[in-house]
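Quick heads-up: it's one chain on its own, the form predicted alone, in structure tokens.
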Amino acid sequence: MNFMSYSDMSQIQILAFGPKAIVINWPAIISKDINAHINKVNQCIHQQFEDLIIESVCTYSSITIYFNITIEPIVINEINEHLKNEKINLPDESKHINWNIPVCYDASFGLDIEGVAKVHSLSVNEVIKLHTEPLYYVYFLGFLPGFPYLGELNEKLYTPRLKTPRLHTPKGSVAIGDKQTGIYPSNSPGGWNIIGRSPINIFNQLESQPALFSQGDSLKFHAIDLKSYESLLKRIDKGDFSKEELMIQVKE
């Protein structure tokens, strides 16, 4: 089976990025097909050059790969030939998970939810409904360790980032920035519009796999009230909660 999911190979560029790194660029658009192809290419390159790679960083439309050796032109040419000849036939060995993430949209957490509603001439309940309807796709993790960039947000909720970013955005904040939505995995400065908060720990550096989400996973939000939030938070703090409770299903 051929897992090439992006057909226009002429628009993919491979460039040197300093002496020990390369960057592979796809068209700069948000596309699940492109993102899935990025994931496959990343897997393939790791398989081909496993002992030489320090890490790779994926975005919506690129991969930057850092090596532990100086990259010779022959390496770039070899990767380019793989792409041109459509040799990315590697099956996706990762199991992508559908997550069901609870969010409390109470005004005490959703600091900007009334502002978002006002901008779009919606009620707060309509904002919550529109935000919880989609099954979001995890395009990549970035900005902060474990921060998921999710798509596709309903266009009725597209909201510009704050003109002045906050110095403190609480851990678990669920927010909207332009056409994107995501969850802050830790306390951080931030410029996105906060509309709620999840009690779920989505990043734990003490675990073997620190980030809860992986590129290619899916995620659906569901609304909970303040009492349910506090009850769930107590369970999490006591260690009486398993991430398996959040899984909707596993895609083979």
The other form holds:
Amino acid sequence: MNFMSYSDMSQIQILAFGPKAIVINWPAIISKDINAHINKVNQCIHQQFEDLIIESVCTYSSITIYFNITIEPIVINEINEHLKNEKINLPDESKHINWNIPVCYDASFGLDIEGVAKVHSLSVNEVIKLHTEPLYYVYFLGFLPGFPYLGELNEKLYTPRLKTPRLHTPKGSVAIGDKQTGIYPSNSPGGWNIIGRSPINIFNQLESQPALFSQGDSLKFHAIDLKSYESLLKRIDKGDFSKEELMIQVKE
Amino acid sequence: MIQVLLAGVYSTIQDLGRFGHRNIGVPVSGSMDQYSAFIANSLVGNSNHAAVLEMTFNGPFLKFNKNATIAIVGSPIKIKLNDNLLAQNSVITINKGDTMSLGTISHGVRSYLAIAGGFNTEVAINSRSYYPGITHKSQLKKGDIIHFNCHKQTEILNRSSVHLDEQHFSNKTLQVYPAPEFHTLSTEIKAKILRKKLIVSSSSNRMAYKFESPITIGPGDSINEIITSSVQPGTVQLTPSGEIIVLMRDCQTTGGYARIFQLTEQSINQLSQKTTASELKFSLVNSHKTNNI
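Having seen the form predicted alone, can you show the form predicted together with its partner chain?
Next comes the full complex, this chain leading.
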């Protein structure tokens, strides 16, 4: 992805989303560069229009801004001008963390791992190997509180969603849905293929930062056996576990 | 405090909602019909930030272990204080030890009980609105104890009552603004949707309202999914198979279906009172502000 192609503000499109929200669209492409760029633009907009904004949501290639006022065309023009003139090359101020997330791929958790292996004519061990290799990038959080939209799933593991979604996908389930993989932060209905389970809490509403992951973080899965899963779960339940243990690296 | 002797089909505590955390996937939530909740709070002298009890289809059976002043506003609900039938939309004085039985809700879906001082339940991520996985409770259960804040009796006009806007419950038109993908639809599909008689499906809930029978998509026409982007309460989605979905207060923060309309706040409130099989239509808000950006 050429830098100009996404920093060129003539490519963006601002659309109304009801009287109090706007959507700023970049070309609909899943790219780390665009995603990192829009998050910087989002910071700039917040700095400039702080008093008018309730909150904003960045996704792959769009920013939605929720305002506390009805948006007059003049504000849209102002944002447009601001984006055109602003040199969006400020340093990314947020800390990004590389996480190392333990997953037990035992068939008692990974209800669909054999099915996934079969679809791709792979062994279960090969599925685990392919799933634990990449460094996944967190594009944004959505779907469920704390749920990370991850990129970089190996093509060999692309698997269609279940024909009939499960009414109950347990908390911690690690799953594959089409070209995506992710972790369920809580019990939920779900149509993805469950291949394992992590004992880690990725969302805790009692903490000041409830979600473990943030946009721009990266994560790697590593396989643990059933025994390690259970001893880790015990430690977590007792409160004898710190999330620092999961950090490989903090990028300032 | 209030003791819950029977919980009702689906009773929850709600306030104006949970803001500031949509970027980590936390839904907004809050009272489905904020108009009724607002009137209920006003009657008992609360600010509109006070938490209320949202009752769905029917109400709970409650025992008050403290004096209280309450008001019940929304779709018609049978109210019995001890053995006396009472009217809604007016201030009700409760004495310690009283029991209140809230019966079936008719001609609508939801009714709101506001209590002077407001409910004092758990605050999770800046809001008392129940949501599974955010608050410990996701709905009222038999045996629950609900606390409420004390208040100064003098602030409330005793026996005050209000007349609600009848239109709020009878209106059959959903006012909508065009949403980001509206302009991507063909003229034919736009017209079909605006002409469509929407019949509320029984699978509607706090997350979304759905409608019977999708619109038919002619040959050569198509509705595309979008790259996952933001959605909000009141967003109207159109699926590739022509199904129309209106997202409501507990909706997810992001979604992949085309966003064709955004309901006005008033229409979100009004839709939340529509029973299964109600017939509705969309009508575009005539606004230069939203059309010409």
